[in-house]
Amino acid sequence: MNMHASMGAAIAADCPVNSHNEWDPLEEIIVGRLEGSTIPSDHPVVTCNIPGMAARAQSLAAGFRFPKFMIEPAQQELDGFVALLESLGVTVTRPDAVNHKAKFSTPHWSSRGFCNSCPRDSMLVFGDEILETPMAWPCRYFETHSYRPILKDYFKRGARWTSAPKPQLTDELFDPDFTLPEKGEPLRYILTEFEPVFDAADFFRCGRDIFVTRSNVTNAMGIDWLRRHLGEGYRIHEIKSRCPNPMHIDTTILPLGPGRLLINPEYIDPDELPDILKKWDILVAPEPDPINDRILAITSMCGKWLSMNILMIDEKRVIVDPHHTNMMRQMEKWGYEPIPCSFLHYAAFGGAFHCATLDVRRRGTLESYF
């Protein structure tokens, strides 16, 4: 091992934050909470990304607490997920419980909160750095405050802690004439280039190469900000998605390990992938198993491809919802060991296993896989 590699390994051993990709052996993870969850505010940047029935329900109930019939089954699943992670030897940390119904304001607007169910959206990890992202939903403006005790602890123990410029989120950021593109129309986005905004969940990491989809919560200026912040040690590549209302990359495309890429056939054209990804094995996600429960269909904030929102424990083991039998079987065929964990009710709060977590420590070092 050369001097630089040995120094990097020594820093990784001492620092609580050390994660470079989506598949190295998982050692520590942040898992979200549901306490105090509030239905997100009725803002165009929110409603344009929520599926039809859920969007109508959301606009009527914006600012109210999520009802118990939604919270209780999701909480039961979340508790089971945490217990599973701990049984696998993973250290689990949790944000503070927060009253998200409390109203807050800036000089330009006011809002209530949402929830801290999905740490994947609000923070990015690059090696020993944990970065708070400038999210575009006003109701999520102060969401990372619930993680501050964790962030301060990581900082005291050697991690680098960064925050992107806090966005103003004034009307200039949002296109007032935006409508979702019809089938066959070119993609368009509700965001302008007024200021940099991005959600962490629009990115995935493969060592020195970072991949991103532009979306209704991530604009080109946000991607440019992160590219300049990371500097010459990293390369950021944009991936074209055919999703008509794009928000977050982890139901569109996700790496499972070096040289293997899981794609959503509805949203990704393999011929349009960045050239360096075309050399990898392309694994096409199977058709998601239908969810026939009407309540789940109405309350889900996510599309049907949430079956792809899996969590790699290491290069072989992967957590999958057992409802998605097609995905479970396909993972086995591809040589993985799927670990079942029920999680369907969590979709009402923004996602599944990948969304609900932030892997802050994986056993590995910074590498180039291309």
Ligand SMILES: NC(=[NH2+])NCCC[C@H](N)C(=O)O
Contents of the next structure:
Amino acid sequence: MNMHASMGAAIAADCPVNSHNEWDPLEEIIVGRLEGSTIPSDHPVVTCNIPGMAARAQSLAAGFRFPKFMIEPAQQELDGFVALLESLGVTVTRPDAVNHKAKFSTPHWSSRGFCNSCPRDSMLVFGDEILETPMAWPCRYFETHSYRPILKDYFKRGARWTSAPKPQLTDELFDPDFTLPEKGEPLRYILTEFEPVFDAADFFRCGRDIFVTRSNVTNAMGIDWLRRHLGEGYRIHEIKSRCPNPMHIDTTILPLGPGRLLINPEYIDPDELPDILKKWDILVAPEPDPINDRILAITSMCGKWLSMNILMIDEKRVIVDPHHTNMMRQMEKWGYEPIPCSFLHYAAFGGAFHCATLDVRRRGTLESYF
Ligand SMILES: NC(=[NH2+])NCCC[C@H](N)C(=O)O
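Starting from the form predicted alone, produce the coordinates for the form predicted together with this ligand.
Complete assembly follows, chain above in first position.
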């Protein structure tokens, strides 16, 4: 090993932020919070991304606090999830509780906040860099502020802390005539190319290769911005999804380890995957177990494929919701060790295990898997 390489390795080992993929052994993770959660605004970029029933209910109550009957069971599950991660030896870091109901404004618009249930969406980790993403939901504009004490601490301990240009989120960014595509119609997005925007959760990382789906929160200019920012050491590949209301890749496709991809058969056509993924094993996610609880069904901000929103502890162990027995069994058949953790109530706040977390340190180095 030359001097440079060994110095690089020393820095990586000491740095509190060091993660290159979704499966290396997990050492530290940020887990979101529910305190202070506020029902998101009825801006079209919000409502077009939420299932119809929840969107209608939330539009009526936008800006109010989420009711207790939704917070309490989700909080219990969240506490259980944190305890489970700690029992597995993972360091769990939490954002501050902040009042997301507070109103804020730019010269062009004003909004209240939402919550910090999903750190996966607002920050991306590339090795020792943690990047704040330019999010398209106005109510999420200041969301990373609840993570600033953590970010400053990581920075002081050696991490690189960056942020994409803060978007303006003026009307020019949103197509005023946008409606969701009907079955059979070509996909379209609410975003224009006015300025770069992207959510971190539209990307997943496999070492030097990064994969992205375009969505109603990530435009082509956002993807280009990140491509240029990352430079020559990385390649960003776009994955085509058939999801009619795409927002966040982690209910569509996720890598489980080098050479293994979990796909949602409704949204992904394996023949349309980028060529470099064609050599990987495709593991087709089983049909999600239906959720019959009416309250859970009505309040969920997500679709049924949240069953795929799993978290890898390492290349073998994976956290899965025990409600999703098909997924639990299938994981075992594929040779994984599923660890059950009940988490269905969190869907009302935007996700499950993958969304609710940001893996900031996994033991491993930057590699090319292709
Ligand atoms: N990282 C996240 N917040 N992911 C949530 C994905 C939700 C996705 N739009 C669905 O409805 O299934």
